[in-house]
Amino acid sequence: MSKIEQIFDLQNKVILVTGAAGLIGSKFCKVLAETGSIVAVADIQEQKTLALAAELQNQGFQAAGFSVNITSPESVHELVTQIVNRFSRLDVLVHCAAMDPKFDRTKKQEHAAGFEDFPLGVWQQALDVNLTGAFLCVQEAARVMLKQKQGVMVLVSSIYGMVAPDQRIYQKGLFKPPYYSVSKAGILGLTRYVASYYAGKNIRINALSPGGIYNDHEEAFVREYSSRTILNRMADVSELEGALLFLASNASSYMTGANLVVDGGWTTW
């Protein structure tokens, strides 16, 4: 094996991914069994998932399905518990779980109210999902970490935790929720919180923020998207795969409580 064989190498390596039937967690669930790591699918879609992971064991690679909802405590134990009690470790946590609403042809009327108007129950069920759910995976992996005296997490932010989204690139009459950046920016903010605490004890934790990923979305968003960018389009989600795999492995092992970007330039200018 060549020395970078060695830093990137994730072989064996028992991975966590949360969010694993969205359109993130799901690619990077194939590219980590790719590296001949043991992919712990989770994701609160039960029967995605464990088509997820039975397509990943009938391709030879190492996989298995976990049902999770994030926002209780008691599931995210269980599941931390399954994967420890079968695989006996817990090496990487990449965190992807999040509500994250799409501009498409079906849920529109999702994007309708404006800020002074917008429900609170919403509000609070998305802060649940996407901060608190993360708060309490991370603090179940972090257990297990510490106890293993070493490990590493990758949690998934986003442009819109570094920056307010531009309306204007939207349809008129219908605005990307508030929500979504609060919460991305927490996420920032869990990251270098959980770096500096765990200080000294060998567990590494990183965020990843990617720009807009194409996903079927409508030709005039993707024209205006675009326009922001200096590479002017919208990413492929296989372009965020070496990002994780940099931050998942001894490539990053300099690194804690840090950002990688990858949105084609959108918070350059």
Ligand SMILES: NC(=O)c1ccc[n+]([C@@H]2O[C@H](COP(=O)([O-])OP(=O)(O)OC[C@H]3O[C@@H](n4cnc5c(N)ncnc54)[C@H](O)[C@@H]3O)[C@@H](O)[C@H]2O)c1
Second form
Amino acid sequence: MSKIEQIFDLQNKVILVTGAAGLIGSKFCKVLAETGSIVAVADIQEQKTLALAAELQNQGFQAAGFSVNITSPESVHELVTQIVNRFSRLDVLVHCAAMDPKFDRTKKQEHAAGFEDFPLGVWQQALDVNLTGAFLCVQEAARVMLKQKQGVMVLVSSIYGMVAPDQRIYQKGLFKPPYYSVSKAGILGLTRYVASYYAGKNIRINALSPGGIYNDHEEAFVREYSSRTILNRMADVSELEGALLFLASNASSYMTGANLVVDGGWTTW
Ligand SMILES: NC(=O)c1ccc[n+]([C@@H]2O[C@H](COP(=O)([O-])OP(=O)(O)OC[C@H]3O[C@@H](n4cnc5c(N)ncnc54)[C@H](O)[C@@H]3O)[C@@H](O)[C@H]2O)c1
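So the form predicted on its own is up there; where is the form predicted together with the ligand?
Entire complex below, previous chain first.
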């Protein structure tokens, strides 16, 4: 193995990916599987999750699918227990699961109401998934990692955890909801809190903050979004892979409590 391969080595590491049925989570599962790690593919969308795990297995990779509701302490506990029973350890948690509205204009959006009329129920549900869900996953992973005396966590935040959304790009009637900014900022806070709480315990935790990933958005939105980045385009989901492998592996061995921003320069100006 070359020195570079050694630094990034994730072979046979047991890696839990939450939100694994989603746009970013599914891509992360695939690239992690390609490193030779054992990927625990977990999401609330059971069918998609099991199908992805089966697809990876059929390709000769090491993977297993798990259904989980991250808002339930019992469900998260059950997930991590199953992983540890089956693979003996949990080396890395990659937490992607979240409510992240995709602005599908063919569907009515519950958050189409303006901020002053934003429904309390949606706010509470989103904080439950985006913040409490992250708290529960980190808490459960930490229990195992403390026993192992080592572990790595990567929590996916967003540029909107760092700066406010520019609502002018979201076109008539649609806007990035308040819970998104608040919960993504909370992920950065959780990252710093947990990093410092486990000082000296050999548990590293960092955030990864992507900018907008192209996903069949409308042309006008892509134009507007792109003009606000330095690189003048949205990201391809594959452009997060390098950052993920860096944060999950020993390549980032002297990083904890940090936020790696992959945003084409959005937050630079
Ligand atoms: N797509 C982007 O442009 C973008 C940009 C910046 C940050 N992010 C962040 O990246 C992460 C992944 O985003 P994505 O675009 O893949 O979103 P996505 O909606 O495609 O995936 C999110 C996944 O989380 C799962 N999930 C939701 N609630 C859950 C629950 N209670 N229990 C278990 N799983 C649950 C969903 O089923 C879904 O598969 C999110 O944290 C998002 O905020 C996305």
